[in-house]
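A lone chain, given as C-alpha cells: the form predicted alone.
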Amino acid sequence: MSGPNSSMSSIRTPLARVRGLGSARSGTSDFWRQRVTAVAMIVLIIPVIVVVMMLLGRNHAAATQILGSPFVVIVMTLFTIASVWHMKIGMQVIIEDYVHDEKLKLALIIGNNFFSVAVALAAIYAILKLSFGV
C-alpha cells in the first residue's frame, strides 16, 4: 500500500519501526521445544518408574548392578536432560513474561541457565557414578 494512509495501516509507532521492536518470534520455538521435552518425558517416565521401583529396598551393590545396565543409564540420562531442559524453558518464559527490569531479567536468565546446567551435570554425574559402581 502506498499513499498518505499507508503509515496508518501499522499499529507500531515510527520509533518502534526504526528500532525494529516487535515480535521477537522466539516464543513459538520455545513453545515447541517445551512440548517436545514434555513428550520425551512422557515416553521416558514409564521406564524411569520401573527402574526406581527396582531400586527400592536394594543395597548399594544391587543398585549398582541395576544401574550398570547401558539401557538404564541411557534412559535415566535422557530423562534427566529432557526434564532439566523443560524446567529451563519454563522458567525462562516466566522470567521473560513477568520480570520487566531488563538488567534483572538478564541476570535471572543467566542464573537460570547456570542453575539448569549445574542440576543436569550433578544428576548425570550421579547416574554415571552409580552405574560404574564407584
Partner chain sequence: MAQHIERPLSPHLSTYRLTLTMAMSVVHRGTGMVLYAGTLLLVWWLLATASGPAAYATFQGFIGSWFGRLVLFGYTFALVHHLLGGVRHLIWDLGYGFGPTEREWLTRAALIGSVSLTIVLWIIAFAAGGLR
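Small disclaimer: the values here were computed from a predicted structure and weren't measured. Positions refer to the first chain, counted from 1. So that the term is clear: the rigid core is the largest set of C-alpha atoms that superpose within 1.5 Å between two forms. Compared with the form predicted together with the partner chain:
Fitting the two forms on the rigid core leaves the C-alpha of F71 displaced by under 2 angstroms between the two forms. The Cα shift for H60 between the two forms, taken after rigid core superposition, is smaller than 2 angstroms. With a cut-off of 2 Å and the rigid core superposed, V99 has a Cα displacement that reaches or exceeds the cut-off between the two forms.
With the form predicted alone already on screen, would you show the form predicted together with the partner chain?
What comes next is one chain alone, with no partners or other molecules.
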C-alpha cells in the first residue's frame, strides 16, 4: 500500500484523506449525530414521560405551572432539540433512499429542513413563554 508512489494512487490530497470528510464535506457527522441524539433521548424520555403523566387531567392553571417550572423547561427544551435533530436526519435518509428525481429530492430535503426548524422554534417558543409566565 505505502511506497514512494502511494500518493499517486489517489487524486485526493493528503489533507483531504486526513480530514476524512468526503465529497459532501460532512463525512459521517449525520451518522454520529443520529446516535448522539438517540442516546440523549433514551435518558430524557424518562423525565418527559413523568411530566406528561403529571399533566393528565389537569386544568390550564396547573398545566402552565408544571410546564413552566425550571427543571421541566430545561428537560422539554433539551428533548425538543434532540428529537427534532434526530427526525431531521432520519427523514433526510428516507428521502435520499426513495426519491431519485434530483429536483424533487432537493425540494423535499429543503422542505424537511424548514419543517424541522419550524417545529423546533414553535416548541421552544411555547416552552420559554410558559417558563416566563403566560
